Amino acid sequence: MLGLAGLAAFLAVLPLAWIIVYVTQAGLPALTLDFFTNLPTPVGVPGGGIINAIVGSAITVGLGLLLAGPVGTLVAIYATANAERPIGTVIRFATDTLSGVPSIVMGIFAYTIVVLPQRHFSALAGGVVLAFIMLPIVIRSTEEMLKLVPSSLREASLALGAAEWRTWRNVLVPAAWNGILTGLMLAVARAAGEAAPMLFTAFGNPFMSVSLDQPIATLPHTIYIYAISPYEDWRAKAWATALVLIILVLALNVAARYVTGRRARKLGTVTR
């Protein structure tokens, strides 16, 4: 029984382990300078880079984050608020049920209230997609560490003449600032590694765009699309996009717990 729960365990770590000695050793080759710099070269033509996909990347998961940061805290303190009300629940209920929402389904939405009215695919797009994506991640760490901040925290700065929104302002909301830190991150590392509803939002593009109304560039979607491609220079990129990819969310992950022990640390004594 040891030896079977021992031998599961070991299967479940498996494919991370797997994964990510396989992508650094397809990707790290192919990691130049230049692979960051350039932007992609046609097929067969050497060198070439993802410069494009990782500014396009940095706006879309930008904008995402400036969407669903601010309203994701506000829902969170209004959920922490009326938590003992019939409205707290619902808020729960459907921050659970957004996040359960696959991402392709998000995209049709964002695509239906963003892409058909402008009548183009758009950085826009795609950040809106990702801060549907967000939201319910940023809602639910915010809310559970702002349950965490003790009641009379609240009741000391009431206590001495300070307005609710000043209290979740400097008091509330700083005191469970980590834990928020740590959603804030999770919610980009997730979002950042999202190809499938960037396809029909913020469509991919082979050149430099900065612009938010035009279509744009990503990491997941280059990957996607040089993985399926038939050329092998292209399969090579793709490796080596998935390894900055993968480091970058990996590193978000495990940045974002330690953050989450030092809140701990940080909240756990108030008196000695």
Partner chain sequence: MRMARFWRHGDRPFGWITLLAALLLLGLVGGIAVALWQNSALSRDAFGLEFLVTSRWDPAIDRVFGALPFIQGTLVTSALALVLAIPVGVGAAIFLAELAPGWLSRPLGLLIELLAAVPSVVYGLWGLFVLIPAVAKPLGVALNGSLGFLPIFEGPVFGPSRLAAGLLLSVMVLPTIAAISRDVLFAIPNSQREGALALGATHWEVVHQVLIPYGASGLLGAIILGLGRALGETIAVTMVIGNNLDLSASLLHPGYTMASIIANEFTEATFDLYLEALIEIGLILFAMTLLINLFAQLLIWRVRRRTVGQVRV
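The structure above corresponds to the form predicted together with its partner chain; please provide the structure of the form predicted alone.
Keep in mind that what follows is only the chain, not its partners or any molecules around it.
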């Protein structure tokens, strides 16, 4: 059974390793300093880079995190505080349902509520749809981290006369902060690679733009545009952009695992 479990683990990791190796081989030759510092060039002009897509992804993902982070954390606190009540069950059910909605459906929804009233694509619409994608991850991860906090901390705070809201603000949330931060990083990693919603919201921009009211380039959308083109140079840039995105997502996941490990060790020390 141990051998079968090891084989299953190997088969689960093999696709990831295969993807990383393949994308690295295809994208590494196109990675240069100019690739990270220059704007895209027209068709037939060699060189160029993806600095506009890097900035655009940072803006849209940051905006999505700014919207989903506080809302998701507060919802998770409320759901945890009312875990045994019907409202807590409804929140968990709604969160699980939202996490199962395809990202392209969320893109169409954001197109309806943001793009159509604005009458144009924008970075704001891209940030809103990424907030929808991040929200269930933030809620569920924050709720699970709050459940790991020893109940003795809450009881001690209440026994000392602290109000319920002050107990959550000064005791429980700080105790679970590393875990909450982990959930935020995982949410960012999940949303950063979404291409389909960007087609309906941010749409892309070959120029440098930092305006929330204008279309903006993102890494996933850039990969899509370059990959479907008939030009060899653009396809090489698509692989290089994919490699950059994979490195960013892997870095976020490794950081999240590191923070989770630290949190687990601290909780183990407190428990002992």
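Quick caveat, the model's predicted, so the values are computed rather than measured. Residue numbers count along the first chain shown, from 1. Superpose the two forms; the largest set of C-alphas matching within 1.5 Å is the rigid core.
Core-aligned CA deviation for residue 21 between the two forms: less than 2 Å.
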